[in-house]
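Only one chain is shown below, in structure tokens, and it's the form predicted alone.
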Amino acid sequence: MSSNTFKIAVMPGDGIGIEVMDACIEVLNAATKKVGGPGLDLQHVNGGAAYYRDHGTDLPDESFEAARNADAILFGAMGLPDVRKVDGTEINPQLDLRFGLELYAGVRPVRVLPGAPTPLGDPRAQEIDLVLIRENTEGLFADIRKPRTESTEQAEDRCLITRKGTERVVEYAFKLAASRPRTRTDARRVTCVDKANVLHSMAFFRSVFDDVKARHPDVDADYGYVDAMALNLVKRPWDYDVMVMENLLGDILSDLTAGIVGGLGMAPSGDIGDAHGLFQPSHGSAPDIAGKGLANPVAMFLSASMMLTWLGTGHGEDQCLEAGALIEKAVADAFVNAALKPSEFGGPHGTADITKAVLNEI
């Protein structure tokens, strides 16, 4: 038994992510009983649109403390479509966490699961295994928490690329590429994917990766432009292993690449940094199939794996290494197993339907 326990602060959020988080605590909790650990201080934290609506502020400073001093946050899905801001943009808390925390590297797994969908006829499908990495904390979202300014004939955004911000994020994705086990060949690689032959910030981006680049002999490197690289993920996804990329090239990719393994409903990602991590699945709050029992909670199970595995990497605990591969098991082996086809491919089956589903197998 592990006589380890770890604080997990738990955001919901709204819509499905409270589904979509109930069904997930329970798979953890059956993981980590049947691994003997690591014991799970799960701690509820408010946050998301609907308590924007109801109290004026969309991430309390209390909540924002919680996170912190949590060892980890496992976030479900935040914001609602008509709960904007007085600036008409949404609700997106996880944003504040981002920079708050300084949760650089968005890290986006891309793999398809033995007997899950996935659009791509091509039988070369099933070698997918690579992983986007989105720098979360500048590019052109850096100026987001400002007030707009109020005009009826223009608006712009800055797009922030400094040389402390790439390195981190780009550092990240070579050490990452080194340490992935290799399933297809022994070659491990980092593509910068930018708009470097355009955009100035861009070219600096790519001057940085360089610059990583040199001290990373022992891993691969090339380069791909955004627009290529949008062709090449749906022709070709299986000829990748590492990508990095500025904030919000990494915000269309990392979407693209969930529909190559069958949706967001099947996408895990976490936002992590030096001292802190968040994970949550890809998708949103979905409002309106919320409370129908049809949201897929893959994503949000391959979330809880991944925070298992970066808790037990950083703290040396083989539970939660355990308890992370058993869950990411599971849910491969109950697509086999039970022929799982979640409602958003057209199939019968819900979030209690997968959920019994992947804990059978646990």
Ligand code: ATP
Given for the second form:
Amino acid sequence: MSSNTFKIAVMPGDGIGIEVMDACIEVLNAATKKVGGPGLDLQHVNGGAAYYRDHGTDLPDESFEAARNADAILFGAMGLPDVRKVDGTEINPQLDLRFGLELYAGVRPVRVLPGAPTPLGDPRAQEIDLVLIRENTEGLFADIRKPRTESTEQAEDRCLITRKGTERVVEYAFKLAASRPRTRTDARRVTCVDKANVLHSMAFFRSVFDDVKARHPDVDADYGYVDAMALNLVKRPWDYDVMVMENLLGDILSDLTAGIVGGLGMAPSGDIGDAHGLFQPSHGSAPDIAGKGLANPVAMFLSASMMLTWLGTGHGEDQCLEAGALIEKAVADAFVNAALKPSEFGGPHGTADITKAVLNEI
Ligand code: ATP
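So that was the form predicted alone. Now I'd like the form predicted together with adenosine-5'-triphosphate, please.
Next comes the full complex, this chain leading.
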């Protein structure tokens, strides 16, 4: 048995966040039971748009504290289109968690599961194995929690790039490139994605990237302007390894990379800092399909797998690593053995079918 019990703050949130979280807990429990550990103390934590509507706050102080005191945070999705704050802004407690817990690296692994359909016709799509890293705490999102200006004539947003904020996320990217297991290539490379040819802030991001690069001679580095990268990630995504970029650029390109591996329901993520980690599917609460049993829970399962791997690496806990690997393999095997075609791809399989197929492989 595992010696450790990890405290997990479970924040299902809204819409399909609740549905994929329920499915995920079944999968987590099955995987840790099979491996014989680790112990998981799952603590339900309130927050989200429905909670705001009923209680006037989207993230009560005790929820933030529960997240801060947990070993890891497992997050569904938060936000509902008809629930807005008084100033008209969306309910976005995940941003408060990102800023408040300094979850500076938004880590989005991108892989096509064996047998899973991809909109790219090229057979090399099966070789896609990249990680997109989004800086999570500054860039064009730096001021979004400040009150909006009331002018009817103009508006502006600041793109804040600091040396400290850039160094830590680029350092994360190089360390990941040096250490991550790869399925299909030996390349170790970090691509700096920016718009350094036009914007001062992005030129600064690139200059800090170069400073960090000099400390990692074992890893290759190159650059891509974000517009060209949007093209390249559709034409030849299999050529990339790890890429790092400013907040808004990462927000946009990570939806693109989710698209090339089948959809948002296939795209896991981790928001990771030096002291905390939050793991959530890349999608939102998807109100258009909520309550219909159509949500693809794969991104949630793979996010839970990332959480276990992160805990296992950080705490030297082999059973976490084994349970994380088991979930990842079970998902891949379920696509092959049960010929899964999620409704997201126009197929017949909803949340319950996919969950059952994955549980069968554990
Ligand atoms: P947010 O702004 O909170 O990121 P969003 O506006 O990007 O949310 P999502 O909630 O992510 O929107 O949904 C975008 C589209 O993708 C919707 O049509 C939704 O139904 C679909 N979608 C998202 N997640 C899934 C999923 N897990 N399974 C199936 N379809 C999904």
